[in-house]
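Take a look at this single chain, the form predicted alone, given in C-alpha cells.
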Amino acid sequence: MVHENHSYDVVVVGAGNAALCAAIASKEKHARVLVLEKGPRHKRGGNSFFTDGAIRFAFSGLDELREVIPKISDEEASKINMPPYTEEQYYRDLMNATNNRSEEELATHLVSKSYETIKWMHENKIDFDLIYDNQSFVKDGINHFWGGLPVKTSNRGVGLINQLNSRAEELGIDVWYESPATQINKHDNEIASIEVNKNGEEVTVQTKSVVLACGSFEANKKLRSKNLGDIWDNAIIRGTEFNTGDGLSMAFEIGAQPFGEWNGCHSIGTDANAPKTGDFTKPGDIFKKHSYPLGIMINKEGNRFVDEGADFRNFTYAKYGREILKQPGHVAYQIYDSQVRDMLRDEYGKAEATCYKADTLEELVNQLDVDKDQFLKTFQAYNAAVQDGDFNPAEKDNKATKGITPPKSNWALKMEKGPFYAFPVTCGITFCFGGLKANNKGEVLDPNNQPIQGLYAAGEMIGGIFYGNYPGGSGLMSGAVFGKTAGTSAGRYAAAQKQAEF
C-alpha cells in the first residue's frame, strides 16, 4: 500500500549516470536519498544505457590511467604508446568544438574535476577498460592511442548502469520505477517538497533537496519542433523515450532561468534503419556509423556534402547528425573501398547494420536510391583530386584532395579497390543542448543569476556547455562530473537544513 507522504533530505529525479553519481555523492554526505525513474526497471538508465561507455577526461599518462584500470599488466603496458591529454587540451578541444561559446565556468568545472571524478568513480567500484579497438592502431607491435579519449566503462553504458545500480543498492540508495516527478514545491523560497505519481498514485515526498539529472527534450516531438525546427520531425531518438522535457519544465515552474543553445542538439549520423527510439533489447551504441573518416559520404542527388577528413571523428560526429539531416529525403550513404574495409568500426560488421555491397561501383549504385549518373560522376572527381601522402589513421595525416568541394583534408584514398561497401545512414538526434543555467556548485540559477534554495542539476539538464558540437566522451564525463558536484551540494544543504532545525 503506497502511504501519501514521505520524506527524504535529497530527491534525485532521473536514474542515468548523472543522476545515480549525484545519488551516491548525496549518500556519501549522509543523507538519506530517493532516486526517481519515469520508466520501468527494464527501462532504467536514460540515456545513458545506450552509449558506448567512452568517457573522456584528463590524465599525464599511462601511469595515472593505470590507477584506474589496475588490471593493465606490466606485460601489456610495454605495448601501449599513450599520450597525455591534459587539462590545457582538453579545455582546448571542448572550445574549439563548441566555437569558444562554451561558459568558462562550467567548462572549467567540467575539465579540472575530470580526472578526480573518474578516481571517485573507481572508488565506487565502477570498472573502466582502455579502447583498443576505436581509439588505437597498432603499428610495429604497439597500440598508439590517438584523440584523447582511450577509456571506457566496462561493458559500454550497460555496464556503467548496471555498476552505479548495484553501488546505489549496496549504500541503501531507494528507487521507485515508474514514478515520474510532476511538480516542485517551494516553501519561504525554499524546497520543500516534490509531488510524484507513483505506479499511479499521487505522491508527495518532503524533501530539503532536488537534484534534476533526467535528460533534455529530444524525445519530446512537440518540443523538438519548437526549438529545433520542423525537420527534427524526421530524426531517430537515439536514446531513451522518456527524456521528455519534464525535468526542464518543473523548474522553470518555480522560477528556473532557461540557459545555453536551445535551437542546438547533439546528433550524429545512425543507420537508416534504426529503431525509431532506443531500444533496450539491443543496449549499447549499435546502430551508430562513425568511420566515415576512411571513406565519403553521398547524398540521394550524388553530391558529397561535407569534409569527412575535416578532424577525428571524435570532433565531428556529433555535428555531421545535422548535415545528414539537411540532405534529400534526410539520407546519405557512407561509400568504403576494400582497402578501409577492415579498419571501420565494429558497428559495421553487425547484424544490424544495413549494408551493400558489390565488386564495382557501377553494381553497387545500381542498388542505392540515387543520381547513378552523378554518383559516378563525384566518384571520378573525387579520386582525380586526392594527393599523393602517406595514408595514417592514427594521426592527422594531411592526405588530403585538391581542387574540390567540399575538400577532404585527412585520410584521403582514391576509392578503387573493389569490393566496395555502401552504408545508408540518417540523422538519430541523442541530446539537446539548451537547458537550466546552473552554476560550478551544480546549483540551479533564477533570472538574478541567484541560486533556488535546494534545487540543482547535472547531466543533460545543465545548458551552456555544449554549443554546436562537442568532443566525444564529454557527455558521460560532464554527467558524472556535475551529478557529483550537485549530489554533493544537494547533501550539504540538506544537512544543514536539518542542523538548522535544531
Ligand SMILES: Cc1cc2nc3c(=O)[nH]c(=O)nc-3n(C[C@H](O)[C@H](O)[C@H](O)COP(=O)(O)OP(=O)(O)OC[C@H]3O[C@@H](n4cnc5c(N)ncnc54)[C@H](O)[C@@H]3O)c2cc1C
The other form holds:
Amino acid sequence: MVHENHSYDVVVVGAGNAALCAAIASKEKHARVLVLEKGPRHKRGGNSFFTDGAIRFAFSGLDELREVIPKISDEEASKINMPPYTEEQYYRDLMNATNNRSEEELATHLVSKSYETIKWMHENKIDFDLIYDNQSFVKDGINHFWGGLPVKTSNRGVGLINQLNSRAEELGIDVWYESPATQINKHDNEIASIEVNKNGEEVTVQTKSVVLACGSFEANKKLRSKNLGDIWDNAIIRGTEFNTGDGLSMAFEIGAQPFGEWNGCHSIGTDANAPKTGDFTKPGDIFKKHSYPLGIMINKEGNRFVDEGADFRNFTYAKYGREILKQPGHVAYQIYDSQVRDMLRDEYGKAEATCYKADTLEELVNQLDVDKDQFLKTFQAYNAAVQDGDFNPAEKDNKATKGITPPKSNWALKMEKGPFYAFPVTCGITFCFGGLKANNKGEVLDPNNQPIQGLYAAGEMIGGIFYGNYPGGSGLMSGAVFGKTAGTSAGRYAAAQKQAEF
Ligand SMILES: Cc1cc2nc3c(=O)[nH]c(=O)nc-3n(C[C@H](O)[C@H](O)[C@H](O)COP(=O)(O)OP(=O)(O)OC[C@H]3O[C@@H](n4cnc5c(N)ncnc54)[C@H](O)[C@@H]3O)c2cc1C
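Right, and the form predicted in complex with the named molecule of this protein, after the form predicted alone?
After this comes the whole thing, all chains and molecules, with the earlier chain placed first.
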C-alpha cells in the first residue's frame, strides 16, 4: 500500500450544494480545504445536480431581488408585481408544512439567514433567474408572482453545480472524485484524520475539522427498509445513487446524536417509467408530475385517494409521493381534460413523459390498467360533486367539491371536454428527513447536546428541520445556509487550532 501524506485544515465530505458552499465558506476563513466526492467527476453534484434550482428565501420586494439578479432591467421590472415574502411568512410556511415540528433554532436559522446567504452566493458568482413559469401569471400585461418562490439558480441544478465548482477551483479548493470518505478518526477526544478510499486506494488525510455534507440514505435499500419500511423498496430514487448514508454512519461511530424524523422522507409523484435512480445524462427535474391540483388522481382500483386541491402544489407535492406509494401496484393515474391541458407544467410535454390520450373517457380507460367500472363511477361522482364558483389557478379559489371523499378543496373543474389525458405516476423518493443533531453553528451534537469538537454538518445530513412535508425550494436553501454556516465554523475552528499549536 502506498502511504501518501495528506494534510488539510478542513475536509468537506460530499460535493453537492451544501458541501461546496461549506468549502467556499471555509476558504474565506483562509483554511486549506479538501472536498471528497464519492462519485466520478461526470456524476458530481449529488441531488443538487438534479434540481430545477428553485430556492426559497425571504425578501422584502423586487429591489432586493434585483440585487441578486442585476440583469432584471428597469423595463422588465416595470412589468412585475412581486409581493414580499417575509421571514415571518417563510417561518409560518415551514411550520405549517411540518405541523409545527421543525426545530425552532434550526428553522429560525434557515429563515433568518436565507437572504444574506443568497447575497453571499451571488457574491460568489452564482447566478439566479426569476421563475416566470409556474410561479407567476400575467394579467393586464403585468407578471404577478405568488407563493414565495420566485427565484431559481440559472440553468437549474446543473448551472448551480457548475458555478459552485468553478468558484471552488478559482479559490484553490482541492476536489478528489471517486474518493468516498469511510471513517473519521479521533485522538484525545479531537478529530485527527479521515480515511478515504481514493480511487480504490486507502488514504488517511490529516485534519482537525470535518464538514459532513454527503446527503441522507435514500439510495441505501437496507437503511430505507429499516427506517421507512419495506414498502419503500418500491420507490424510485429521484437523485444520486451515492447518497447511501455513509456520513451518518461515520458520525454515529464517533458519538453523534440522531435527530429528526427517521421514518419520514420527501417523496413525490414521478413518471411511472422514470429511471430507478437519477440519470446524470438527463439533468433537470424532468420526471416529476406536479400539475395534479388541476386534475384528479385515480388508483388502479378506480378510486381517488387524496385531496388534489388541498393547497398549492408547493405545499402538498412532498407528501403525496408516499400516498401514491400506498396505492395498489404503487401507481396512480393523473387525469386531465382538454380545458387544462395547456396549463400543465412543461414536464408534461417532454418526450420522457408517459401519456395516454383519447377523445372520450371510455376510450381512455380502456388503455389503462384499472378497474374500469369503478374508474368511470369515480369520475362521474367527482363531476357531479363539483360546485359552482370562479376557477382561478393563481390563488386558492375555494372552487370545491361537495359530498365526496376525499374532497377536492380548490380548482375543482368538471372534466367533460375531450381529449382526456392520463399520466401514470409512481413514488419517487427525494431525500430522508432523519439526520444528525446540529445547532445553528453547524456543529454536530452528541447525546448530551454538546458539540463534537471539529465536526460539522450541512444539507440533508441535518435532521429536525423537515417533518412529513416541506415548502418547495427549501432543500437547496437549507444546504446553502447550513453549508455556509458549517464551513465558516469549521474554518474558524481550524484557525483557532493552528493558533493554539504555536
Ligand atoms: C430530482 C430532484 C429535484 C429537486 N428539486 C429541488 C428544487 O428545485 N429546490 C430545492 O430546494 N430542492 C430540490 N431538491 C432537493 C435538493 O436536491 C436537496 O435538498 C439538496 O440539494 C441537498 O443538498 P446536499 O448538498 O445536502 O446533498 P447532495 O446534493 O445530494 O450532495 C451529497 C453529495 O455527497 C456525496 N457523497 C455521498 N456519500 C459520500 C461519501 N462517503 N464520501 C464522499 N462523498 C459522498 C454524493 O455523491 C453527493 O455528491 C430536489 C431533489 C431531487 C432529487
